[in-house]
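What follows is a single chain, given as structure tokens, in the form predicted alone.
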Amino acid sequence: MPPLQITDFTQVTLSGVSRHYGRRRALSRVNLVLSAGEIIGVLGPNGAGKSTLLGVLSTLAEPSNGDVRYGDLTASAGGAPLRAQVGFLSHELQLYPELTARENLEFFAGLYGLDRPAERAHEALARASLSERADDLVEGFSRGMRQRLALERTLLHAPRLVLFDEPFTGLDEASCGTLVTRLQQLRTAGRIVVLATHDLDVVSQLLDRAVLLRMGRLSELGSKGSLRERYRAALAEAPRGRRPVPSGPSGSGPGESPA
């Protein structure tokens, strides 16, 4: 398979963007640009809409309203050369356990059609400092191995846009500053990172802007104080102009994540 053309692009707009499961409205008018060279949180409680919307930047899920654009273009338009400029690392690590690390990414490297596969992963593991692991299987690694392994193949195609969930979950110290690092280089390299965290004081120091999500609606939280006093002080203010839509058991919508 040949490589695709790239569709190059450094701001991501979402306009009015709402996502409904049914009556639920995982995401509500929701407005944000993203732009290359930062780094931003998207914080909020359990079932606020936060892995709604990165599947929604991810062109996984389609907005029910309102449009995103990377660049000039929308997912639709756009197509499969800039769906290849997005990396998505979500709860599910999205490795195949009974095979090596090594194979792990040849193999993605081979379905995102990258030339030189076996260089590209010696590179990749290398930067995952699992060198030493290359031919052993993913089923005996350890949640911060595989959490290192994952994040490399999500950059093996260089994206432009890369969007994490809860990506310091289950780490240790080491392999969150690992982790941290690694986001510190994505910026410096102008890429565009989004991530939903609960992490307040490991990401404190690393986010360049944070925003809030509750209840489908997203807010700016302001730059005066620690991140956690933001966080607090913007959960205390009591949603206007949304009454709760009744939903099932669980609080979360067909198809939304908890998170």
Given for the second form:
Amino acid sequence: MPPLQITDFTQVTLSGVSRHYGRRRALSRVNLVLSAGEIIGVLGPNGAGKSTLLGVLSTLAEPSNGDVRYGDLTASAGGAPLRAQVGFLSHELQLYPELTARENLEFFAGLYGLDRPAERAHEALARASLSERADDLVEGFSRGMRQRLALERTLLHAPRLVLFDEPFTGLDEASCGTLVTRLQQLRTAGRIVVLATHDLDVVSQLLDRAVLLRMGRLSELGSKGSLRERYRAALAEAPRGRRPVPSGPSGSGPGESPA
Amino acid sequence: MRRFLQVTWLVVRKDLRVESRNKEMLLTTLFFAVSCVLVFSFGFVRGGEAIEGSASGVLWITIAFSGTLALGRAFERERHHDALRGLLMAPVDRPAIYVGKLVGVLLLLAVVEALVVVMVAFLFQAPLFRHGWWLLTLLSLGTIGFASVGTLFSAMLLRTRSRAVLLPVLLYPVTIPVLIMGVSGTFALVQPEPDLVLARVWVSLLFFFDIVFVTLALWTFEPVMTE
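Form predicted in complex with the partner chain structure, per the form predicted alone context:
Let's see the whole complex now, leading with the same chain.
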């Protein structure tokens, strides 16, 4: 396969991003800076706009207003080479149950234009501890096994920006632990990791920074107390629809408002 | 272009692999097509004699109905488990994904049509194989025209709740010219005095429509799939 042109970036900047679905506003003037080597938690109740934010970051959904920059590039200018630097794992695992674990990985390795797809798949299966089940159909896998496989599929092409939508849903403690370890490895490797989740207990020790989305509006969580306390305080502080919109970027890098 | 073809092949191979395991689309489409031809044969064949011109109509209406069934399922497996998002996130020319899905549908319909043609020829006593190459050309071009629009609409409707209802509502008005050309071209071939000149005219028109439909579908697939 011919190698794809690589578009690298160390920062993603959302400026005044809004997203409407008809008359419903899913995101409202969101400003956010994501930097390499940090894990950002996007917290918020159901319907707050978390999945929409991830959709916009993944380049699959276009903002109605504002823009998203990956380094210097916008999503439309970046095109396919930019998509090669983004990985997205949603709570639906984006796997084909009628294919084996190996076939799933090889298919996506081919789509991403990776060289030695069979070898890459083999390595990914080993990382997911699924080498012995490599040739079994995914439909026979448990939720935890599917999740591990989907995680490796997401990371197969070593993306710069990795987006997770509720990745801990339905996982047992051991699988959660494995996922947490993998997320920490991604941070160490200098990836930008965005995590939309409800599982505050699991991610409380993991996040470098947390933001709250409510009614499509984004605000930083404070820095005093546990994550759960800060989350509750922020929810109480932000009455529905009356929370003022942050005027500038809601954070500008790791450590600015550490979790 | 090489990468485009590679992606197309990957999608086709994946779909064939999945289909070979569950045979869901193949069996349902074949069953529907066979039922369709059988029911029509009871309506249009009396005393071993088929109503003149009915064979070409039955052939194409069966292709249209069973094709709609297949098209309705074409993107279903991408919808389950949000696999479509995985496909669209890949750094590929998205029209290559469209072509991959289209080729998968065409291969399925080719199998269905092989059976339907034999059944119609037998039950309606229609000389469909008298000018076999012409019929093959008509069927190929007609199926490409029908499936190219259908595959695009199937992808478009993926996120809508009432897609099963909307697909035929959108598809038939657009593809009616293709079906009419198919019926007229086939009728020109099976009538007692075959009119090859007329058949050639319908083939040319079908070819023109195919170019328009496929070009428009390739052009619109990317914006249609962007949320």
